[in-house]
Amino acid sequence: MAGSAIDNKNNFAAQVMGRLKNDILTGYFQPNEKLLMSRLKERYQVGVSPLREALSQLIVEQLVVVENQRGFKVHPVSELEMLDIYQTRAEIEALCIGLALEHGDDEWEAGIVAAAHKLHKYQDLVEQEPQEWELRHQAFHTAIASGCKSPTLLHVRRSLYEKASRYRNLWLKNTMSNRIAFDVNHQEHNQLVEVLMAGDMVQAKILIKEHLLGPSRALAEHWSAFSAE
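Chain above, on its own, the form predicted alone: structure?
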């Protein structure tokens, strides 16, 4: 019974952390925003103990910072951090693709094609349902990377993806209203599928790096405008 109670407590704390983490990544809580316990308790309908545990975990993940013992706030964003995250992510993603092309099989290829098809079906609905498009976009890139067969590498990749998502949301706000930029993004997805199916490792690595670094270049070019939103 004691073990079951501990498991339930841990599962509950994990659920609270997951909800808070998602709210930070999707921008419900803005960079530098104070995370007031009263507001968090009301939003998640929990007590202080699981909230403090969740906040402690998110400090480790660099999504929350302690504000001089005066409470917690959302980790700030910066141009330097953004560029570092995107550059590192591009290198990790290229490494995943290289290993995936070495170890990938028919099932891996089928998973990529299926994920690309699901993403394509939402191309014309991205402005109306951006969250669903983002989920399908994430699934597409995850399907590609999964072929590397390395749990450790995929864990690092997922952490970078999550950190980049706060910046990517800034980029998406502009891109979704810019049909030309979004169409280019869609074409890059199609090209990536083609070179992966052809087994062209060199071109696949070049394409994934260019694809992932595109948003960081756009953000860097207009950083003051993006970060003020």
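Positions refer to the first chain, counted from 1. C-alpha atoms forming the largest set that superposes within 1.5 Å between two forms make up the rigid core. Here the structure is a predicted model, which means the values were calculated and not measured. Compared with the form predicted in complex with the DNA:
- Taking the rigid core as fixed, one finds a CA shift for residue 72 of 2 Å or more between these two forms.
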Given for the second form:
Protein chains: 2
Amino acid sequence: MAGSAIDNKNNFAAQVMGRLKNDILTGYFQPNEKLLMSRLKERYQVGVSPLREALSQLIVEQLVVVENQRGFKVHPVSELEMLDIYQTRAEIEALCIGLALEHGDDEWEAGIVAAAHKLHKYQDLVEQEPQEWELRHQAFHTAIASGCKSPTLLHVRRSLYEKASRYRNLWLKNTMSNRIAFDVNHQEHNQLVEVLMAGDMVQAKILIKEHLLGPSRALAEHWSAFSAE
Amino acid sequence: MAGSAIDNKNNFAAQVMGRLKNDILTGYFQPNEKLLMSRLKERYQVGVSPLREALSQLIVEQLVVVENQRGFKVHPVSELEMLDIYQTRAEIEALCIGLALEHGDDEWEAGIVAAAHKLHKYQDLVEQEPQEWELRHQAFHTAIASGCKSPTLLHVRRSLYEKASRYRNLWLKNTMSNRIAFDVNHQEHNQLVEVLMAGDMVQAKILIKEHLLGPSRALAEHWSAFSAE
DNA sequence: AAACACCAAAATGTCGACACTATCACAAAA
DNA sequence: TTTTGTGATAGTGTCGACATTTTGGTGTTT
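Having seen the form predicted alone, can you show the form predicted in complex with the DNA?
Every chain and every other molecule in the complex is listed next, the one we just looked at coming first.
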């Protein structure tokens, strides 16, 4: 997900960090699950040192928690945290869009329509290749946000996206079937592009917030389904 | 700075993490300085493993950079990054204030006037005990921002504050004397409290942005002074 | 001189080993 | 039956050691 390709140039810690993060975000390791060193060593084929380094990094990213002398656990999930992450994400995304509309140049607009086109072409293949659709969806929104031209803000945005994607994946995992209702709302995308090209900041911010808060409400509705397990 | 008191309950990695972060933020380790293991072992009196764990965490916080087989370095500084951090910080702080004014209750307002009072009482002692003033200044702004009631957003805010404080400390270190011009602007604080109590969101956001961007301009002005070294 | 090859010293990244701590099952006592 | 003690077992946190890589200096060649 992050640095998908296996980086042989990096040290073990960095490689394991990527794989472990992916395993947590995709739900291979469940929330609150204890992360036994023996198991991790087995799975990633490395010693304790690189593992502890990777886990240390994931603590900062709030995907792992640690308790002294009691090892590491996957960060727990809660409806409250989920809602807070999505709300913050909505605000940050709106902030990016606001700044992007201020600083936005032709290059930026071109990037958006290009990404929108690639997403549109995949419109009907969501069911077959959800992963590729995911990538294009993400690329679409990143194209929009990147117009803010602020590495710091975009870094925050990415971190929040990752944390949210864990909740999203857990939801997908525990409610087999219609992912469409979740966030395949082409209409919203089209509307968004429209108001962005028109330079309507107020409307764009409203749209993007709804685009993110809608899914969070869907997650909240079905919360009991995968929380009572 | 973060967990000031020495946590004997935590493992070495966490303890060293705090001390090392402090040493970087306060400028004991200069930007771009190589972090020799031998030196770190000497300074913190621990082995390599906890050190690498602490350094790994600081990589995520973007206070340290690593290159495979070439060890760790303090994250470099640049005028561009400094400006970006301060601008993002201004936007985030304004966001916190906006949300705080929406969700704000009496408790929140009380916290602000209390913190403002404690800051006011220290108004004339800045020169003597700058550190205590710093604490109260920080507490004042945190009291305001905390009204947004979003742990996620406040976490982002703290992380940006820390990164910015490094630039601030470097500046203080390299330009001995009058820190007053920097951010001792009581008037701005008073004005801010005033408009907050009046519930004037637009004015509050303008004020807080200026309160943060002013200093960043001061830093940019004097940039050449401590960058040409 | 400048560029290059080469070697010694130092530094990094990883692992296995060791001491210390927590966990769990089971027995003894209330 | 519930509580309390007691080992055995498993797991964690840290260090020292080792292989590999980088660094810096010295001498050689162009």
